[in-house]
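Consider the single chain below, provided in C-alpha cells and representing the form predicted alone.
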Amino acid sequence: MHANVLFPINSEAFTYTVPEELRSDIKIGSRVEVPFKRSYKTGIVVALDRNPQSASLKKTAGQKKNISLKPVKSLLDVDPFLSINILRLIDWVSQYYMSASGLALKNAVPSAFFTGKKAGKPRIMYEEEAKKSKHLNLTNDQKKALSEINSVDKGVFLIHGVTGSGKTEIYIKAVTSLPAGKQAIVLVPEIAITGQMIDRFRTSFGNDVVFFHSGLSTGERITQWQRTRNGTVKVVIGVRSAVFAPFNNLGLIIVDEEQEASYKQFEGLRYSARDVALARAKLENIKIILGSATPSLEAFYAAQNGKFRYIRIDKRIEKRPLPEVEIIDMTKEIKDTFSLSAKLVDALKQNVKERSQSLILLNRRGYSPYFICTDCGHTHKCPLCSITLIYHKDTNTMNCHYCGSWLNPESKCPECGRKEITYLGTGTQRVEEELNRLIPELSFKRMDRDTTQKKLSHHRIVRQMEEKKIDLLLGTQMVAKGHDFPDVTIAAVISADTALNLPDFRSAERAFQLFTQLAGRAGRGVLPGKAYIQTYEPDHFVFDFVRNHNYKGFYEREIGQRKELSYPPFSKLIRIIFCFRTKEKANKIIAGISARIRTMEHKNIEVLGPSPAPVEKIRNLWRWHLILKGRNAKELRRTAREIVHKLELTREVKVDIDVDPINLL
C-alpha cells in the first residue's frame, strides 16, 4: 500500500509505503509521522492506493524513478484529522490559485498541529464576558430578506443594505433558522470588527461561538480549532483563515463587508477568502450570504445578471436618516493646522460639548509621508524598496511600510548638506498631535497598526468607544468598517486625495466604498449624523456619488468603463510578477522573456507587458509584471502555466502568480 502525504510547505504531496500493521487503520485525512530528509515530519494523508502496481496515485513530489520509498513511521489519529470536504477545499484552492497544495494546507490548519504544541486555556471573549446587546424587532425589509434566505437550502445571496440597515440582525436570524446540528461561518474583514460581531452573536448563541484571528495565542488557536472540528460549537467568526474552519456539518457561510480588499492575502498563497467561501459553499451545496452597503462591482454585476439572489434594503433601522455629507474644499477652506480645516475643528468642539462622539479616518499611519530637504528637494527613500520612508515621531524613525526597515533621521540633508529639512504631508500621528493642541479637552484614541500590535488592543479601544470613555476615535481604514457606535454623530475623512487617482483600475471604486462606509458610521443612534470629507480635488466625480449615497449611479458610471476596457467583471485577470536581485539583471532577462512571449500564441488571451511594476522594488528585489486578461478562467490559468513553463526561468528569477489580483501596484 502507498500513501500520498501532504506537508504544510511549498510542495505537493510525497509518496510513502504503508507498513502492514497500519494498513487497516490508516485513512485519507489521517495525520502520520514519516521520515523526511534527516528527521521526521508530520503530514496529512491525502490519497491511498491499496494496489500500487495500478499506478492510480498521481505523480507526487516524492515519486522518482529507481528510488525506494520510505515507510510511514506511525499513525497519529484514530479518526481522520481532516474531513474529505476540507481536503477537497484545499485541492480546489491549490488548483485555482496555481499554488502548491502544501501552502493551501498551511493556511487551512494551524501549524501547531504539525509541530506537537499543546492546546491552551481559551479566554472568555477577550478576557471578559461578552457584552450583552439587545435584539431589535425585525423591520419589514429584514423579515422579507430572512424569508427569502430561508426559502432555499443552497445558493448565493447578496444583501445590499445601506449602512445601519440591520444586516447583522439578519445574519443572526439566518443562523438561528438553520436546521438542528447545522453550523455557520461568519467572515469579517478586520480583526477590529470581531469583538462587536462576537458580542452580537453570543447574545443569541452563548459559548457556541468561537473566533479565529491572528490575535489568538498558539494554545488558544488549537483549542478553538479542536472545538470546531469536534462539533461542539455552532458558529465560527473570524478573518480570512476562518473560511477553512473544520466544520463537518456546515449549513451557512456569511461574508460581511464582502467588498473589502483585506479578504485577499497578498503574500504566499494569494487567495481571496470571499472567493474561497463561494467555492466552499458550492462544494458543500449550502447557502452563502454576501453582505455590504457598497458591494464590489463584481458581486453587484453577478446579482444584476441573476447569478446571485439580490436583496436590497434601502432604509436604516427605525427609518433613521442617512448622514449629510459635506465635501470640504481645502484649496479654499480656512485651516487651523496643516491637516484640519477650521470647519471640522469647530464641529468636533461642538460635538464634545454635546457629549456626542466622532470618528476620523486618515488612511496613512505615521507622522509625515515626506521627510524632505526644502533646499534641494531630496527625500529619504527606503534602501530596499522604491518608496518614500514615512516619518514616525513617537520613535523618531523613518519607517518603510513595505519591508519594515527603518532609519534614524539625519540632522542635515545627505545630498546637499543643508539643514533645511521639513515634514510634508500628514499621518495619524500628526493629526493626533494637532488634536491634542487644538482641543485639549478632547478624550480620544488612535487606532492603526502602530497602536494595535499588542494582543486585544483592538478590542480594548472599541470597548472604550462603546462605553463612551472616549470622545473620538482616530485611525486608518480599520475605523471605517463594520463598527456600530450609536453615539457617533460626526464622521470625517482627512486627506481624502490619498485614495484617489492611484494607478489601479479599482482606485475609484475603493475610494467610493471607503468614504461611503466611513460616512455610514455617523447617525446610527437617536441623533442624526454628518460626514465631512476634506479634499484638494472637490470636483472629482467620486464625491458626487458619495454626497448622495448613490451606489447605483456610481456603479453605472464605473461598469461602463470596465466593459469598454474589458476589466473585471467582464474578464478575469492573472498577474505574473518577476523578481530580480539587480536592476541590470532584470533588464537583461526581461528582454529575453519579452521576446519569447511574443512568439507564443494565446487565443482569446490578452497579454499586457512585461513592464516594471508601479512599486518597482520591494525588499531589495526589482519587480516586473505581466498581466493576462481573458474571459475563461481555466484557459487563463493554462496560459499562465504555459508561459512560466516555456520561459525556463533560472534561479535568478523569482516568480509569483496572483490569480484575480485586486492590487496591481
Second form
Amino acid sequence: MHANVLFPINSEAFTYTVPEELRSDIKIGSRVEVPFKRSYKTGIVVALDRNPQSASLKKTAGQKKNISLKPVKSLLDVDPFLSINILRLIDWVSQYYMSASGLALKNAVPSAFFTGKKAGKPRIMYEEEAKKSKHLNLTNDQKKALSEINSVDKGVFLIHGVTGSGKTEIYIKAVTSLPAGKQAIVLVPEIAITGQMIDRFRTSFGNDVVFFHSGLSTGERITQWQRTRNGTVKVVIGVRSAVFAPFNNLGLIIVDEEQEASYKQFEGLRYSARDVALARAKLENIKIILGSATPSLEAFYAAQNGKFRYIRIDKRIEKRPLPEVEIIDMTKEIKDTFSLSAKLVDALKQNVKERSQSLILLNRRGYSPYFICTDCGHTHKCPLCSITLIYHKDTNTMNCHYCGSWLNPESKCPECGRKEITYLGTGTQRVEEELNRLIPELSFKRMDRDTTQKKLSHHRIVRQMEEKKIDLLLGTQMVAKGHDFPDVTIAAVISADTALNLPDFRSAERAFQLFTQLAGRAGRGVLPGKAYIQTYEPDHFVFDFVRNHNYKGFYEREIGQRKELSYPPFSKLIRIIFCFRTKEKANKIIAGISARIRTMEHKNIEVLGPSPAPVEKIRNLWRWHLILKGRNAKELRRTAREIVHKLELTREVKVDIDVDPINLL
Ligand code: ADP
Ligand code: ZN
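Structure of the form predicted in complex with adenosine-5'-diphosphate (previous: the form predicted alone):
Let's see the whole complex now, leading with the same chain.
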C-alpha cells in the first residue's frame, strides 16, 4: 500500500509505503511522520493507493523510477487532520495559480502543525477589548437585500451599496439566518479595519467569533484553528488566509470590499483570497456575498451578465447625504506649506473648533520621496531595487519600501559633490510635522506601517478615534478603508497624483475606488460630510465621476476601454516574470528567450514581451516579464506551462508565474 504525502514546501507530494500496522487507520487527510532526507518530517496524506496494481497515485514529485520507497513512520492523529474539502481547495489553488501543492498547503495550514508545537494559553487577546455596539432594526433596503440572500442557498451575490448604506448589518443578519450549525467566513482587506467588524459581529455572536491574523502567537493560532475545525466557532474573520479556515460545515462566505488589491498576495503563492473564496463557495456548493461601494470592474461586469446576483443600495442609512467632493487645484491654490493648501488647513481648523473629526489620506509613509540634488538632478535609488528611496526623518535614513534596506543620507551630492540637496514630494511624516506647526491645537495620530508595527496597535489608534480622544487620523491606505467613525465630517486626500499615474491598466479604477472610499468616510453620522482632494491634475476624468458619486458612469467609460484593449474582464492575464542576477545575463538570456518565443505558435493567445518590468530590479534581481492574454483560463495556463517548459531555462533564471496579476509593475 502506498501514500502520497504533501509537505508545506515548494513541491508536490512524495510517495511512501504504508506499513501493515497503519493500514486500517491511515486516511486521506491524516498527518503522518515520515523519513525525509536524513531526518523526519510531518506531512499530510493526500492520496492513498490500497491496491497498488490498480491505480496510480497522481501528482508526485521527486520519486525516480526504481528507487525503493521508504515507509511511513507514524500516524499523528486519530481523525484525519484535514477534511476533503480543504484538500480539494488546496488542489484547486495549486492548479489555478500554477503553483506547487505544497506551497498551497503552506498558506492554508499554520506551520505549527508541522513543527510539533503545542497549543498554548492565549496571551492578551483582542476579546478583552471588545466593545459592544447596539442591536439595530433593519431598514427597508437592508430587509430587501436580506430576503433576496435568504431566498437561495447557493450562488454569488454582489451587494453594491454606497458607503454608509449599512452593508455590515446585512452581513451579520445573513449569518444569523444560516441554518443551525452552519458556519461563516468573513474576509476583510486590511487588518486595521478588522477591529470594528469584530465588535459588530461580537454583538451578535459573542465569543463564537474568532479573528485570524498574523499577530497571533503560535499557541493562539493552534487553539483557534482547532476550535474552528471542531465546530465550536461560528464565524472566522480575517484577512487573506482566513479563506482556508478549516470549517467542516461552512454555509456562507462574505468578502467585504471585494475590489481591494490587498486580497492578492504578492509573494510566494500569488493567490487572490477573493477568487479562492469564490472557488471555495463553488466547491462546497454554498453562498458567497461580495460587498462593495465601488465594485471591481470584473465583479460588476459579472453582475451585469447575470453571473452574479446583483443587489443595489443607493442610499445611506437614514437617507444621509453622500459627502460633497471638492477638488483642490494645487497648481493655483495658495499653499501654507509644502503639502497642505490653505483651503484644507482652514477647513481642518474650523473642524477642530466644532469638535468634529477629520481623516487625511496620503499614500506614502516616510517624510519625503525625493532626496534630490537641485544642481545635477541626482536622486537616490535603492542599490538593490530600481526604485526611489524614501527619506524617514525620525530615523534619519533613506529607506527602500520594497526590500526594507536603508542608507544614511549624505550631506553632499554623491554625483556632483555640491551641497544643493533638497527634499521633494511628501510622505505622512512630513504632513505630520506640518500639521503640528500649522494647527497646534489639533490632536491627532499618524497611522501607517511605521506606527503600527506592534501587535494590535491599529486597534488602539482606532479606539482613540472612536472615543474622540483625537480630532484627526492621518495615514496611508489603512485610514481610507471601511472605518465607521460617525463624527468624521472631513475626509481629505493630500496628493491624488501618485494614484492617478501608476503605469498600469487598472490605475484609473484604483484611483476612483480609493477616492470614493475615502470620501465615504465623511458624514456617516448626523452631520453632513465633505471631501477634499488635492491634485496637480484637476482635469483628470476620474474626478468628474468621484465628484458626482457616479460609479455607473465611471464603469461605462472604463469598460469600453478594457474592451477595446481586451483587458480583463474581457480576457485573462498570466504574467511570467524572469529574474536574473546580472543585467548582462538578463540581456543575453532574454535574447534567446525572445527568439524562441517568436517561433512558437499559440492559437487564441496574445503574447506580449518579453520586456523589462517597470520596476526593473528588486532585491538585486533584474526583472523581465512576459504577459499572456487570452479568453480561456485553461488554455492560457496550458500555454504558460508550455512556454516555460519549452524555453528549457537554466538555473540562471528564476521564473515566477503570476496568474491574474493585479498590477504589472
Ligand atoms: P457600509 O458598510 O455600507 O459602509 P455600515 O454597515 O458601516 O455601512 O453602516 C453605516 C452606519 O450606519 C453604521 O454606523 C451603522 O451602525 C449604521 N447602521 C447600519 N444599519 C442601521 C440600521 N438598520 N439602523 C440604524 N443604523 C444603522
Ligand atoms: Zn530595495
